[in-house]
Amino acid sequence: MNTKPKINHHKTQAQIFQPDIQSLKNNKPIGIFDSGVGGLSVLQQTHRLLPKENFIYVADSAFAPWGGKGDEFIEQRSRIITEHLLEQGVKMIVIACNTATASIIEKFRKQYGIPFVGVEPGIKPAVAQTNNGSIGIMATQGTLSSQRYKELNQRFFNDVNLYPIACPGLADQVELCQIDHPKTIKLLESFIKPLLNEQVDTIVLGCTHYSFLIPFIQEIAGQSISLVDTSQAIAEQVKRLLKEYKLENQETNTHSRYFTTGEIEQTRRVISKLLKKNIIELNLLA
């Protein structure tokens, strides 16, 4: 493996360490991985916002979802991605998977020497736009029982009523690519009528997958419900810690790599069919 960049262990406003640029190059791709091909709605925002940035893609589609999986797995999984994408010299990861930043990505931050980008349900700016102080958090177990999201509860506990609903199965139903399936229909319904109950105005989509239902959502829930989806957010982080360490790529041919752990030609079907282009180079991680 080749070496990883030196990290100097002082706090910053953007990150708890300030890598050594001098170890990164500008034209080096933006890693992002998932446990699957929910974070390719976070590639999607970033890419559109970006469009001169290089970018590797990883699902971890063998083990996909990862909401119901253990810290300890979930940290042997993320590092053996994140080392895979050092090994291809990524300038920077995001962890497009609200389960694996709330379990690893301060750990990761100080044993890696690059940036890492994560993900949360977008509480803050739900509080923002509610209009009755009342707001559903869609998202996995694993995110709902991790310390991440509990810290992100209490800090807004006082000012609006939060009311999370784990969403078992959703996420599979995105891996197989069945969007417009009766049983996800049927999940969606399940999961969002006990949040309309509670009179919420804003619903949270805590899990990157659930970007790709938010017609269905929207449809379900009804257009006077808004919904909080953090991809676009997270593009920007991406875009502020590019200029602020001075890692924005100058050059005009870009290309976009994949990785799966998974079955390859499934995957291509379905990350062809969720991004709505042809997939032709797509790479097996064993």
Ligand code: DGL
Given for the second form:
Amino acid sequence: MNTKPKINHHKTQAQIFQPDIQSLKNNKPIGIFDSGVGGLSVLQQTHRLLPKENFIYVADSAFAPWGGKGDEFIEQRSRIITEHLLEQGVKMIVIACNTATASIIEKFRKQYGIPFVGVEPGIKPAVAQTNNGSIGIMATQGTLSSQRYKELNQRFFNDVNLYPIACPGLADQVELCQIDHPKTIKLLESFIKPLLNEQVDTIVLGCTHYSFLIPFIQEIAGQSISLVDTSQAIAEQVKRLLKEYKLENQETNTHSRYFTTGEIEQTRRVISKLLKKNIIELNLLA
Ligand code: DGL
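Please show me the structure of the same protein in the form predicted together with D-glutamic acid (DGL), now that we have looked at it in the form predicted on its own.
Now the complete complex, all chains and molecules, led by this one.
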């Protein structure tokens, strides 16, 4: 497709906010959101790949984690954030959260006239990579019980053995930036050991928070285990879509802004630590 996306002006009851097609300008920011800081792993890769783009990141820190909270809650939070991003004039939204993607992306694509990119457990690359056909999937309970995951599972059911494991508590540790804390390591061991007992040779990181734990996951799992992280693939998908819709930024004076629903100074500390740079432009999303 060579044209900009068509905005659907046909209003349904659920359509609360529709951007005008004129607002999808090339120099507008890309919005990225997650339940908290996990999606920063997606922001990091996307920024690296697209250094000329402006970004707005929203961390719903006051309400994180979303993983065990159910569809209604996730939809409500995602809608508030999406509409905030649309008010900021974003040209595209990346749902940097497996749990929210599984729950609401199809609905939001229909309701909001803007391109959405989502993230889902990288089972397809894992299937391509595995040698023994045994694949572990670490994700939230929300992701693993979603219809979208069930469909993904069914697609590969005949080719490989998939061992999903819900990892409650893990995203919270990343939210607290307790990456190398003994409690985090203990949790990781308790989730990874059962996968190793199943002789998996590949582990899919099905939650964006877990990308920040990669060195520890690798150490516990062992160097022979392949880890599949989708953040690079998401960045490439964003690049492809910007090109397809002719929405690439041509200007060079770029910047990133951050919003949180949580406590500002605590969130600033965590984001700065995870991204290894000082975050100045952080605002409260009330
Ligand atoms: N980072 C999210 C994901 O990718 C959600 C984690 C959570 O809030 O439970 O699923």
